[in-house]
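Presented as structure tokens, the chain that follows is alone, the form predicted alone.
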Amino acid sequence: MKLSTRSRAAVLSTALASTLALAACGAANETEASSGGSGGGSGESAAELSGDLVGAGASSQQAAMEAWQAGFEGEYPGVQFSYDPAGSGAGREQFIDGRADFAGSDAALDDEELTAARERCGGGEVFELPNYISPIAVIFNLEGVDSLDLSPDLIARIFTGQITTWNDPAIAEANPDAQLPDTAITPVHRGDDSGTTDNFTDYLFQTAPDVWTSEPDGVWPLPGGEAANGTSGVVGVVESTAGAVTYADASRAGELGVASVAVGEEFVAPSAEAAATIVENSPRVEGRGEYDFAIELDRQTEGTGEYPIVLVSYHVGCVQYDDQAAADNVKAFMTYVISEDGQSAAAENAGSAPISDTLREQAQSAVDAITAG
């Protein structure tokens, strides 16, 4: 499996890989795997699946992909699986030009890419499944303070440098019970092109437009602050710098402070449940195919228990492939990914939020439709 060492989460341990593989092998020995539980639901037995399965794309999925690989290869040892975490754009390009059977992408296909993808799929439909959901936390290093309530405007003012100390009156007003020191704020952002940055800046652009005027982008748009590459890089800077603050996968917060963000009349902390809920409740992008479940994430939600700073990463593929083996392998892999076992494995290794039953049923309808012709 082609994976870079710049993983956004710890590399899957040998013990975990062995556990997943053994569990999956047990499922493979059953007469037939069910489509909604663990393992592939393609209707093909493990012995009948073979050949290559090639994926490419989002590095955000890398740690989850390691877990999915372990489970899938344990169930289907005849399939040679690889995933190149070259980035979302590269993954979409490799899928569209036929070098990859599916793509992982932190953004849905745009209109031009969708047209090209349909051509790649022989003029047929494309599936886009939001199979990887990760809450993005605002995390900080402030002695004696474990949590803070922050509105979108406060977060935007902190990251634009308009608020420079933690005892600023605006922060103090929102957190009357906190003992806030006069420590200087050091905003830390990603120095590399990042899906996390793209989602974080999209949140600020939608919810604090009077303060945050830069268009959403995977490249940090403002001067100033500290920059570091990768999730490990920004978290490392915050851990070693008193007063530092950044945005990163919630699973990486560790002993650092975590902000709850204003949603309607309440403040919501990042959690798997709250992240999955907003994805489930967000509307689909209009004008797409029956099995295209790209969503318009509702960052301005006021729904109870919804957390709006979320990274949603898709799996993109053809509903109909030219090659039967490719169709069977993609179908089996996607069935494992969306299963409870697959989502649990990803959550354990990557800290992602398991998709809801509603999202699973939705994705299963697309997976069931995958065929060759």
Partner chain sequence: MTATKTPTERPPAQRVVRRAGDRLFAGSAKGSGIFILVVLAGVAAFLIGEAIPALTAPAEDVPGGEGLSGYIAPLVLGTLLGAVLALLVATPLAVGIALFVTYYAPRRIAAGLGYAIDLLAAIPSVVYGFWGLAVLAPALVPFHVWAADHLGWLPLFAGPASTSGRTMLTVGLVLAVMILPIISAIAREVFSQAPALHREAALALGATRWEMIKMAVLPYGKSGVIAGAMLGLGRALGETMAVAIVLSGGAGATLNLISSSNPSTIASNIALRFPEATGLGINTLIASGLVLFVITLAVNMLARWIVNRRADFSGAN
Second form
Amino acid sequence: MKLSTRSRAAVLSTALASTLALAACGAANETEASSGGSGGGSGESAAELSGDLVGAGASSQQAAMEAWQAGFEGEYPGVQFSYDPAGSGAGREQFIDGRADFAGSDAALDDEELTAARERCGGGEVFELPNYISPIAVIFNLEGVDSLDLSPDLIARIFTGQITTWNDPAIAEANPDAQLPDTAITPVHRGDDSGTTDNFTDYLFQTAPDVWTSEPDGVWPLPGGEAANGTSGVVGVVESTAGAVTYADASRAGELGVASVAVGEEFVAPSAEAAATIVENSPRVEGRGEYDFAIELDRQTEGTGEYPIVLVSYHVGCVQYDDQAAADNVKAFMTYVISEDGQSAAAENAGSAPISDTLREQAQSAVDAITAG
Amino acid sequence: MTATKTPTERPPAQRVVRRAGDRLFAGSAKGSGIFILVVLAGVAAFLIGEAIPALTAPAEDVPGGEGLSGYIAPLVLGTLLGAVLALLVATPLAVGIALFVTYYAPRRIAAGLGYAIDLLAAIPSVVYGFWGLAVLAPALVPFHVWAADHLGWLPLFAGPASTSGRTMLTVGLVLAVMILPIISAIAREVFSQAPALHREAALALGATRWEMIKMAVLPYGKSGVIAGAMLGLGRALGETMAVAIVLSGGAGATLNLISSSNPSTIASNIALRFPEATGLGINTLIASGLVLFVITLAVNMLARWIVNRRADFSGAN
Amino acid sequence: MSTSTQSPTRVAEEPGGAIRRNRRLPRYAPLGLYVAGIALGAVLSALTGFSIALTAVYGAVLGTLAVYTGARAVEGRRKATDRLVTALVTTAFAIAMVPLVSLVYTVLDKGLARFDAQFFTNSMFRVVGEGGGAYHAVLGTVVITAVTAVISVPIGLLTAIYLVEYGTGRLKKAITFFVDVMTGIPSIVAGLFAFALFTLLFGNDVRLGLMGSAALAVLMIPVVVRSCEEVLKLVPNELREASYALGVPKWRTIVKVVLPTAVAGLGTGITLAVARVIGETAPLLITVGLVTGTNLNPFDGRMATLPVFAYYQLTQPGTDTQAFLDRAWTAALVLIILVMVLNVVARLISRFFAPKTGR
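Beyond the form predicted alone, can we have the form predicted together with its partner chain?
First the chain shown before, then all remaining chains and molecules of the complex.
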């Protein structure tokens, strides 16, 4: 009996020791990065930056944030960067409470939050930069049909179930050249709470008010219909189901058909440029600070080359931080994010649309203004 | 289960010896026991505490805009629908499996077969979700179409048939697979404990194997099977990830099992909405969790009550 | 015991052919009828487009019917019912095997693609698209499960000791009952509890590895109590009495006699309890979240865990979808392997550490 207890203890301690030994060394890719530094453009200023940089907010930015983190830490290995994808609301809350240096948010601060945020920034101004732009495409699975021209009304009627087959006269009329089968339409929507749904329903609410009467919401407001979890979930269902249609990040369309959306007299397919253009041309929210680039997305736009179904996610921070390190880190991070490198890294990993040069100039003016004091 | 009574018959003499070590050890043992009760009370208390804002909020502020009960009622229906479906499928199967392993399979491989079924219980629920989404749902699409065509007169199969198979029917079957090992393990246990004297007497009277089982095993194991089924029901009610991954949920209350509009379940709704929820949304989700807690608590208490009643009876053998 | 199941055939056979009812189907007749049934089933299913599943269903139904009617004609009603039930029970078992085989095959098939060294040595830190691994998630799961065990095992074991060695009266009954009830708490509710608890203590947005451990402990404690209680009850009272007779105080008797005797069962029970919680996803999803880098400190921020990692890789992939799906399935495979290993370990513990003076 003695023997068995002792040997059991031995086994246990060996197991524990091996676990600890394992824990002592980091992941292969992490140790490499921190010891060697992943090289690249570490300038002189890079070495001086250190401390923490804490962000929190929208999970829609998560994939882009991973790319930004990878690039940013490559340049500034001394900074401990973290981004907590807690959701837009939680991100704004954490920023206002001072627990996060900046927030990622699918919506701009409302007036109440703005007041609180100014207080958090020592009475100074707040910057809001639309740094993450993602066109949302209407994606469908129809044999032999790569694109369709759809008006907002048609899209709304498809997703509300008023049009049930693809060869419905209303669709055929708008697409005289397409070979439309009599396949039943299966509209697929997101089952989880998402910024994509919020923007898509907002688009329908604004552009097809006669058909779509539900208020915009992150949770799909209509009862019933095929629901799937996450972007991959909805795209997966559409891929495997003939006649299915959904809304998802345009980058995820793959081989599936993509609808061109009616804007004024023409039909515009989702593209990075068209998405950036509408953000550029949309009016700024009035009565805000100089560096607050919160916009009212002009979904009813009739401008050429603008694609109105986009998700815009902001970075929210202070123009003036109490702490020098925080100011420097936020400034360095935002500089990277709005740079061409940063935007193309996000485009590659998250499929977002890079911001246009005009937007970059705007954002740069805000980033340049960040100071400590 | 049968040895319940033995340890309590300890000689009273030990009570005389009361040393510091004894007091400390006994105290910490008792403390741990009480701690568990406190934790359970804590679960209830914290859930209620966090749910109160949702309970008192005006109806239009609650997500969905129809008040808390309007939000939770379809979820409760979905939860019950999936779990009951799973129970109806799993219980007869589990009884069959238990009988097969205890009385039909060749002795030599019976233990191995029992272990194989137990493996089903060891597979994490998220993996069941993966499997349900990637394999079972597509495989069941033809059946959905068939059911909509031929059984459409039943409200359960009213259709239109889902084209992706991600329906309450599929969820019920996934849940059935998940609770199968729970029910069959308990059924196996009670079946193998059926008094050997009764069984041999039945066989000696010329009964066939089925008659022996019908006369000597099933009556003995009935309450055990019921209790096992209740435990399985409890598990199915609370299952989260598999449902969250497989089900195309979010619709209002409906009994239709095969269309793509299904009510979500409480647990999967929490898992899907929680990461992005803020403020009152969180409170509402916790309130729905509280409802789930109460339902499963009731089911489990009922199950335990049946088990305990049986334990009293089994003292006779 | 072991012969009892074979006896009916023998009992039936010995009176011999004198009684008409004891005539039997030839030994291989049922098998032949099933094969014929499956062949016919294949033809039937071929009418509507051949499929293996339909063939099996038709085959089972037709074979069972054939055996039943055959036995009914030759052997009489009672034997025929017996054969019918045998067929049904065997079918039930076969049906249960289908999902198991299908599931294991699917996970192996899709999971082996990324089952390589990189998966176990790399994290997702700064990984964009392909590559990367679950090093951080595997270790996170180990850390959180270890913390859970550190919380649950002492509480669970002490409670079991209380129930078996000390407990009396109403408190014992209450604890037994509520421990049983606690085994049925849905995992998501345990997660909500941990969330509510830590929210009250630390504010709204706290996410800690410890929160996950607290949630898992709520699930693990009752399992530990139940299994340890069963094992402690099996320790013969004679051992305790012998110890008391030598004047050993009660607590030393428990520590030096009862626990060592039961160590095999305790080890098995605790290992199985760990296996029960290691694959839990829902409570970790809402309490611990996910990070891309390696965080092994359960008192500081989000951690990665294998089940949550698998879930998010599946549901929220980036642009290079296949790489994410591969990682998700491999994570699922690793998770199954972990649970299986724990089960095997539990069996080994009970085999090698079992007291020689067992029952």
